[in-house]
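Presented below, as structure tokens, is a lone chain in the form predicted alone.
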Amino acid sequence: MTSQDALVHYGLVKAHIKWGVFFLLVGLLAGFIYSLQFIHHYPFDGISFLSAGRMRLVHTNAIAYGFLVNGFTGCLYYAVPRLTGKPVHSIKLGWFLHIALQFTVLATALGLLLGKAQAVEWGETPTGFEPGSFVPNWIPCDLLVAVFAIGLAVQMSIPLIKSRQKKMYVSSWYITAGLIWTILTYAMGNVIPEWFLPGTAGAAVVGLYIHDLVGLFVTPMGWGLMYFFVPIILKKPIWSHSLSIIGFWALAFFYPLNGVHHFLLSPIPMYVQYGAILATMAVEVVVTTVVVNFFGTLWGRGKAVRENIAIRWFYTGMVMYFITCLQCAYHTTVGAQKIIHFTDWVPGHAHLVMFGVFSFWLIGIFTWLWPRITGYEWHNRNMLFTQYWLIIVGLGVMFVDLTIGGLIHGFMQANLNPWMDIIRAEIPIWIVRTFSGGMIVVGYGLFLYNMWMTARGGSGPYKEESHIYDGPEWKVEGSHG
């Protein structure tokens, strides 16, 4: 065992990602499951407790706070006491935030099920009292997840203050900053709209949220996370230090205004969602940098994306990130929003990005780290080839299906076509959809087995070696077969 090795808590690491990974499973069952009331089969009509309202949320909830939540956790667990030289704050601190965490997340799909849900996009975790009141009707899953937050910052925040390194990492800047910007979010998205500003004004703010949990809670996390492990796999120091940071003073200064694109062509001020239209596109010269920063590190290393699976994991959410944004860059404008608005186009980019990019640089992470972190070699190699392309062929099937249903329903919608006119056009639409999100559901599914039987005995124990993909097979790194 290494120093660093001693510095991480294992079980920690392995605890969030378990929670994690199960979590994810709920979360794409629950989508499959919502997705079959569009094709006339959904198995729960007349049972409210399960119909398929609810059933998006726990959707959307459980990958959101369940399984992005507990990924990124698990992984600042494995990496922050590299980057420092120090431990994390407390063993004790970190089960008691592992225990709340997994109640919160339990607590809030069961009152999203019982109808307690708060009307705020990716804030519907129950306040637990009465809409505009103090009076008690459930868990206050809000105040559970605000003091996770603030816990974990305390959690990583003092390793990182005390940081063996004068000068901070890249990776640092962006875990340091999500850590505060979370919190900061969090209490503006859930507390805000809720309790002082209905209406418009409320409006205004929910956008800001739904936009800045992404941009400044799974957008840092996940470059991050990125800054760290790449090198770490390639072998190679990131292409340019001062690109990564101007990456990110860029990131801090354009997405929190990006908020109100979502709410275009409505009552809140035009000079308002013209600024956020016109920082939604000074973010793509953002991602641009970023991106360009990670494929230059990976100049003269680029057979790791054919030999090393977490690698392609890592490189495809890349280039699904640069496409989202460059889509996010083009629809947010008022012309483009005339047509794709509440059109398939919109859960078609949501997926794309959410699932497409920062769930695959979870799932490439955890590729990579569970033979470490259980002993054990994986059960079957040839299995995660597998996994990868029923996912990612089951994603792209479903992206362009969506932007083509879109397309279809703004046009139609545009020229006056009768309402179930519409409704005909996209059913076909839906059925691609239900059937690549199946897809998901058994590549993912694979990948689920293969963790269980590695974490059972995989093919033998762990062997701290530099590990290669050739293809299907594994090869240690400057053998010949």
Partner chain sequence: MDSFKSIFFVAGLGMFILAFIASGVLPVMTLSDLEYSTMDDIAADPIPEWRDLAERWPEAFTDAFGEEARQQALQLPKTLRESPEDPAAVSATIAAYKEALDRGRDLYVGEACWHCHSQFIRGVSKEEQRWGPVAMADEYVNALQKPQLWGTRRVGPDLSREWGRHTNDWHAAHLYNPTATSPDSVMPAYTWYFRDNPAYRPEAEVRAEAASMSPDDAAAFLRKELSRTPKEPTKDGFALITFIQWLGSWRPERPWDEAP
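Structure of the form predicted together with its partner chain, given the form predicted alone:
The next block holds one chain only.
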């Protein structure tokens, strides 16, 4: 055990990861069940609290708040003390926040099934009040999420401030900015459009929220963790510090300006929409610098993609990230919007980024951390690779399928085909979608089984030296300066 290990409270890391993987299972299953509605085989017809619309809300919210928040929090409890050389603020607060978060997510899921949703995409967490008033109608989940975000910021900011490093690690930049962005974004999206700004002006803020939750919470946390784990596993520094600087500051500048691109060709003033389109295109340039930087880091260690499952998840995610952002750069143009907006193209895109990038990264981090947390080797290493292929093929098929579906829908709509003909044309697309979703669920089920068996003893006690491609065979390279 190194001195850094002593700084990390492994109980919290493990607890957050456990709940995170549980909620991902809930989210994936909810998505799979929801997809059955589209092929006329919904199993819970006629049961109000399990109806398909509500299931969709559970699908996205379980993944956003149950899986991603838990997953990132667990990883931060591992990474931040190592980055700063200081323990997190308080273990007691950590456990309080941990329990509060699980309570919040369960209350959210229950609230959504009881029809208490809030009309903000990615922010359906019940406000707990009758819309626009202060008459309570449910547990105030919004408030609890905000309390959690502030508590997490306190936990992580204090070691970041205390460490007194003149120069912070790149990971710490992303984490610092991500913590404050999360609080601001959440407060903005869950208060302003509900109580202060109706209609079109509020829509601009809602657009900002939809985008910022992904762009300013999930993205900085994800990249922060990549800047932390990739050099550790590859045992070499990030390729270019200059590119890291450009990547971070350009992201901080352009990303928040994108928001309105979720409501293009809407009544929002056109100059705001054009601004958002330009900023979205600029993001692609930023993303390229970051992705190039990481592939530069991989240079000379390419074997790791084949041999090391964590690195494979990470770099697969980065390729997906590049594809998603490339899509953003052209599908926000007005010409592309005519066709693809409102169609299945958009869910295809969203699955690629939320699942293909950030969930892949978290799954990769979990595969690397789990033996180190539990103290046991993986129960079945080959199963990790089987699971990888099931999930990647499942997602790939889903993405291509939904993209084609989106084009069919978009062009049929533009050609004034009767609406029901569009639905009939899409049903085969949705059948394929359900099967690809099934592959993802099965792949993920294998992962959970493997985690479970590993925690119960796995294939023997953890041996650092057995991890060849993240072990001592690679000499640590010096910095490029």
